[in-house]
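One chain comes next, on its own, written as structure tokens: the form predicted alone.
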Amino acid sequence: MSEESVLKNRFARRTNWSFDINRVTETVNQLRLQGNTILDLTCSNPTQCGFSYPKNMLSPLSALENLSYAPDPQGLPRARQAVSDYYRRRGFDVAPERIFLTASSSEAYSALFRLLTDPGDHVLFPRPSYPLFQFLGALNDIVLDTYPIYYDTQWRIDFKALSAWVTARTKAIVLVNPNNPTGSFVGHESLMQIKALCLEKGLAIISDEVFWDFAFDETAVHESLVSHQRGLTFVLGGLSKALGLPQMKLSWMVLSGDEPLVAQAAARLEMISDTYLSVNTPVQNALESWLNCDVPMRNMILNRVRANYNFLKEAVAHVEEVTVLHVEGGWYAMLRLPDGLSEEEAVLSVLREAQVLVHPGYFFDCAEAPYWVVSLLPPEALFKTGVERILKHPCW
């Protein structure tokens, strides 16, 4: 038996991932070792993008109450009330009793998969979307089916394809609203169709709304599922996006739907949460103070991503071979490349020739045309320089 086979037999099959370094990462490492400075247009970590956080942001963490430990499986009442107030300011009535705190959206997904599925059950995810989903599915022993989102002047859900994927073992449909990386909100017609399908088939809806606050057009009306009153729905949010604080490790789930289902889901989630008690006390105690800073933080991030998106559109408008796709919200933009061009080779070309890093579309499971994906979070001067370098060293 080969050494590779011995190792695979020693560990769970769910962890048999490929640990090979991909060509893009390998090239980045080589260029940096040679002393090159890479302009990173993939950075989605707001703490590394030059934002100015309030000077008193850390003050609540020094409170003496943080030395006392009195855990609540759902999250401390004071913290859940702060999340409730956050939604109230957005026009939604969310009772603290319907809120569960988690350490991250990934943990929230895992808790929901444990709640809703048995090993081998299916959950439907959008494509393109987070690469993270592939790992969450494997770690929770579920089958990840994908339904396509297609582009024709804007992104739309292919409802016919989505419906065709529903089987007797499908337990939930995941919406990412707005989607990452397409930046598209789920439209009213799609929501109505999905709600009806889930009621008919007895499926739960998981609506990932972590980018909800970052709509580019504040006059546009977008629908949240936070107050959905039928079936069983879970809405996800958190500090990582709402306040640009991924390091503080606090997210939340909001339960809604038919009361008997919600009551059963809450009782079972409480047991799941009580098993881990993963959300730390100081962050929960600080949550009220932090969420009161949401407007200036949101505006600072929104101003950055809007400015970078507008510059990107203007810069690429004169390039016939490339198109910047329409974005409604979030932190990313997608560029459609000429048909037949290899995404990876194009990424490697601008890395070597222009020392600029962008994501290939396949990283987000883009299946049709060749795409690049760029983060809109980098400082405006860096973003502008990176885009200009790409256009001076075209790979198409």
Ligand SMILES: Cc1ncc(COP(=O)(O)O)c(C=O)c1O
Given for the second form:
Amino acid sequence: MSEESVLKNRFARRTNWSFDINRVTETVNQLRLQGNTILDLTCSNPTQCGFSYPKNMLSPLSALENLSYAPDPQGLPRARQAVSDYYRRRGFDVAPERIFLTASSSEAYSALFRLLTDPGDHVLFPRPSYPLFQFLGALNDIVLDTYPIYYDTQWRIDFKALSAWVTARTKAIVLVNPNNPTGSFVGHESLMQIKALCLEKGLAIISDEVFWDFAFDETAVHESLVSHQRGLTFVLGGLSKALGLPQMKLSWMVLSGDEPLVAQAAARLEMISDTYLSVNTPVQNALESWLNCDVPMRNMILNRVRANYNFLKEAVAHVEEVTVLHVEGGWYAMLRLPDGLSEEEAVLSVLREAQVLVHPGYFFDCAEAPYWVVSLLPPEALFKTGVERILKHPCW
Ligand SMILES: Cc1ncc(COP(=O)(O)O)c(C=O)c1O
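Next up, the form predicted together with this ligand, please; the one we just looked at was the form predicted alone.
Full complex below, order starting with the chain above.
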């Protein structure tokens, strides 16, 4: 047996990932070693994007009450009340009893997969979407089926394709609303169709609304599933996006639907949460005061992403070969490149020629090539220079 297969046999198959460095990362490393400064238009960590967070934000962490530990598997009542108030300010009535706190949305996904699926069961995800789903699926022994979202003048869910994927082993449909990286909200008609399908087939809906607060057009009406009263629905939200505080590790799930189902789900989730008790006490104690700053913190981020999106659209408007796709919300924008161009070669070319890093579309499992995805979070001056440099060194 080769050394490689001996090693593989020592570990679970679900961890047989490839650890090879991809060509893009390799090129970034080389260029940096040669002393080049790369303008990173993929940065999606808000704490690295030059925002000024309120100075007194950290004061609640030094409160003496943080020395006492009296955990509640669902999350401390005061912290759940703060999440309930957050929803009330957005016009939704969410009882604290229907809220579960987790350390992250990724952890919430894992808890929900443990709750809803047995090994080999299927869950439907949108495509394109955020890359961590592949790992979350594999780690929880589920099969990921993907339903397409396609672009005409805006992104739409292909409902026919979605429903064709549903089998007796499908347990849940994940909606990402608005989606990462397409920035598209799930429209009313799609929501009606998906709700009806889930009711008919007995499927849960997991609605990932972590980017909910970042709608570019504040007059547009978008539908949240937090108050969907039929079937079984879980809505995800959290500090990493709502306040741009990924390091604080606090997210939430909101349960809604038919009462007996919700009660069963809550009892089972409580046991799952009790097994880990992963949300730390100081952050839960601070939650109320942090969520009370949601307006300025959200505006700080929203103004940035909107300004960068507008700049990108204007800058690319005169470039015939490239189209900036319409974004309704979130932190990303997608560029459609000319047919036939290799996404990866185009990324490598712009890295070498312009020292700018962008994501290839395949990173987000984009079905048709070629796309690039850029983060709209970087500081405006850096973003502008990055875009200008790309346009000065066209690879199309
Ligand atoms: C759509 C979506 N959901 C969930 C997450 C994970 O969020 P968290 O940091 O709360 O785990 C991300 C992270 O980028 C995301 O893009």
